[in-house]
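The chain that follows stands alone, in the form predicted alone, written as structure tokens.
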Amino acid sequence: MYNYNYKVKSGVTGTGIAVLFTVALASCTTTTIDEFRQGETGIESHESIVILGRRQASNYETREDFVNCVGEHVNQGENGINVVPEQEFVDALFPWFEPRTAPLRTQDLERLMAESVVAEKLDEFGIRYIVWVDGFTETTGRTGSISCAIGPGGGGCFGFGTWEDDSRFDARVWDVDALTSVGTIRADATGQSYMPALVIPIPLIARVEANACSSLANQLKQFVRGS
């Protein structure tokens, strides 16, 4: 088993009326990627992958927008990989990949492949790997306040607020040919966002989920290609 870890930092600065508040502030995101490889990988030009969101949990479900974001990034660029859209795949294999019936383990996938309809559909799509994305974004540490008022001479807002966002996502890669799990990629992006207000509120938002998406997708491309 191999384990890779690296961090990516990015910053976004803002300008506007509230210069006194924003000049020294930057919305910064730190992204950590961990890769756990359990098997060899590789993909041919005629083969595809499908990226699906886990939605069996009762307290949260992986957002479809995030799953689509990862798929779009994996499909793009010179080393892009053909990605079958999640909804198209789920509809074509109804009801086997609905949240209530989707396979949770590779042993479940092996049983599904015994169904001729499932095996034929996977072959039609040219699916080599199924990628299960599981995770969410949490907002914590809200502090500060902003008040707004309207008077005879006009209106405005004054105050300052801040909060922290943390995106945590896992991508588990299943090899359809070998019916085994070949590894997991984990993305953890954290960032501090700010909302200064001097007449007009100016949000400085940490793009944690966007950074988690792009970093996870880039690592997933390398992982699937075996590089």
The other form holds:
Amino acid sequence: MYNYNYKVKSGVTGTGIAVLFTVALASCTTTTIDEFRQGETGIESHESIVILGRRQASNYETREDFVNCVGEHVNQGENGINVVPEQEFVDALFPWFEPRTAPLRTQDLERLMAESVVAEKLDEFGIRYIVWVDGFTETTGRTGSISCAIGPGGGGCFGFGTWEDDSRFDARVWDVDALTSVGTIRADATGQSYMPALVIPIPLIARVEANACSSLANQLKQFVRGS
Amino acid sequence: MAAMFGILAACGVNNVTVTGTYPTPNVGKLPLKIAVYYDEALRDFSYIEYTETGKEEFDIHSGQSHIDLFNAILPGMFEQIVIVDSMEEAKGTGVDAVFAPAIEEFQLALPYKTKLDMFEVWIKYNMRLLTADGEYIADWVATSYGKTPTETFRSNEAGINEAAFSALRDLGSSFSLNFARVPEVRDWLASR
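For comparison with the form predicted alone, produce the structure of the form predicted in complex with its partner chain.
Every component of the complex follows; first up is the chain already shown.
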């Protein structure tokens, strides 16, 4: 078993000092990636993976947009991997991968593969790995206030607001051939967003979830390729 | 926020018609010819959500969406499906059984009432399986649940539709997997 951990601090350049300061503030995001490997991996060019969101929790739901974002990133680039879109896969495998019926453990997958209709469909898609993405983004520490007013001569806003976003996502990789879990990648991204308002509000949004998505996807691509 | 909801409530009831397309289940088909009877209560089913002051807030129509769901899943579960307009019509069709679903209860949880970042829908059904002559074969309760998180720029109507669509899809998955496991249905299938 191997455990890797690294941090990425994103930075952006700009032309003017003000723009640089603004953009630097907006892009102040820290992303940590942890990788836990339990088995060997590798994928052939004719094989595919599917990335599915976990939706069993009662208090949150892994957003479809995030799952699609990871899928698109894994599919792109020179080392891109074939990714079957989540909705297409879940519809084709209906009713076996719905929130109430989806396998929670690899033992459940083994039982599921005993169903010939499921095994045939997975084979048809060429699925080698199923990746379960589970997590959410939480906004905390909202402070400040912005007041807006409108009158006959015009309107405007004044004030300052700030908040912190924290994205935590796990990607568990199941090997469909071996019916085992081969590892987990965890992405944790935090960032502070600001909203100064001087006549008009200027949102300086930390791209926390977008950074978590791209970092998780890049690591997942390397993990699946076994590099 | 309270003022905004007050204004909304003052504007009258908001109509929501549940829409969505449902997949056909990938399950082994049972060698049965089944008649399906959607009664008027199911076809015209709607649920009204009230504000805390007792005013009508949302009128949610899901009858047609339930019909769309059953029309999508039943042909994947049985060899042959015949839709009938009355129980009498089923008598002359030579079917093995008549399936008649009914909605017993519909519940909605809105994020600004529960203080959770979720739209949630629960539906309770009474599923009935009868002979072509209208005699009892099986009668069981099924429940379904659907939820969807709140999202910036998504309307309440869209959130309710998404949660209801998820609940109907949940019904489709549990019904198609569990139909033959219902004790009375299992006994009836074994006796054939």
